[in-house]
Amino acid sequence: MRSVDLRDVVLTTPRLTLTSWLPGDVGPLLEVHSNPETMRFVRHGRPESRAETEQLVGCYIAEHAARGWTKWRLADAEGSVVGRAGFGGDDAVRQLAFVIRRSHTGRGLATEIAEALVGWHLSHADGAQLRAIAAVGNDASVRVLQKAGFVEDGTEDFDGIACHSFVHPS
């Protein structure tokens, strides 16, 4: 990882940069997480409050420092936050996850970052299995995961949400 300002740059793609978070990123992430359309398939479709977003950014900062991976800050070429992407889970099973700002969907950004994160995982797997879920009805995310090489292996309930379950055959 290289550093830009005080951020660690995790990876770059032709149009995106994935970096660590700073406390000042609460506002830009809140813009993403407070949009009902963006959150339609995330956390029961409920936009998040500022307090919830502050807690998330703090958690992401702590996870990145402690284990070297989290759900990182996703920015476009101009440095504007377009979402978050990375991994949840634990050292045995990582869950690939992404949220893209509604105004930036339909441009292939989710596929671009998902494929890059699969590559990052393969280089930093330490034996961890790679999985992902997509809420039933979220056909766009299902297509993204399939393009990134994931194979559907059933359904599961995630926090009361019916989801397609995927595994990466890496």
Ligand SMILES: CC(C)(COP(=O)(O)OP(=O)(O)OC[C@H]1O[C@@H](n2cnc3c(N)ncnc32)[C@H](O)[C@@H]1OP(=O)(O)O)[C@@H](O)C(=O)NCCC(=O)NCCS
Contents of the next structure:
Amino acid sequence: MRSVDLRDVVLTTPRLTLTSWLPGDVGPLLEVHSNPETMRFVRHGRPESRAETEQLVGCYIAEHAARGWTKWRLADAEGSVVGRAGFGGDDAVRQLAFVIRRSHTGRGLATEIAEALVGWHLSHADGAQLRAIAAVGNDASVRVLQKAGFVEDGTEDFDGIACHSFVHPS
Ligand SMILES: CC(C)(COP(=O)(O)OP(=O)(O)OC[C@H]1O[C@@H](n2cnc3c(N)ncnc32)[C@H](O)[C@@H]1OP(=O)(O)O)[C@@H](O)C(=O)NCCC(=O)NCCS
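Please could you give me the other form, the form predicted in complex with the ligand, since above is the form predicted on its own?
Let's see the whole complex now, leading with the same chain.
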């Protein structure tokens, strides 16, 4: 894995760079996670505080160090944070997840990184299945998953929220 500015570069796409996090990334992620529209279908369904975001970045740093994958930092060509993308779950089932900064949606960025992450998963699968969920009503997310090759195989309740369940047939 290449390193730039102390961050590991996980992958690049024509417009995006996916890297590990540094503690100083809390501010930029908070800008993404404090938007109510962005957070409507994510985590607690509400904007998050600095303390919550700080804890999250700490968790992403620890996961990346311990197992080599997490929800990574997503930056544009200028190096500005435009979201986060990667995997939750465990060694048996990885769950693809992506969040794009509100000002940058509608440009195909989620699809670009979702497709690249499917490729990353295929070369680092270690026997893990690739799945994803999208809350019922999160139609943009459903569309991104479909474009990245996921197939819906049911619904599930996640923390009391009805979600479409997807599997990647890889
Ligand atoms: C969902 C999200 C990741 C999409 O990011 P994006 O960069 O705008 O996605 P893309 O531009 O790659 O693709 C969006 C697709 O959804 C479609 N779409 C957008 N809004 C839609 C809606 N309300 N209903 C149906 N389709 C919609 C777009 O037309 C596009 O499909 P197309 O290429 O076939 O036209 C972004 O809105 C986001 O971060 N939302 C908040 C966080 C979130 O919900 N993450 C997913 C958690 S599972």
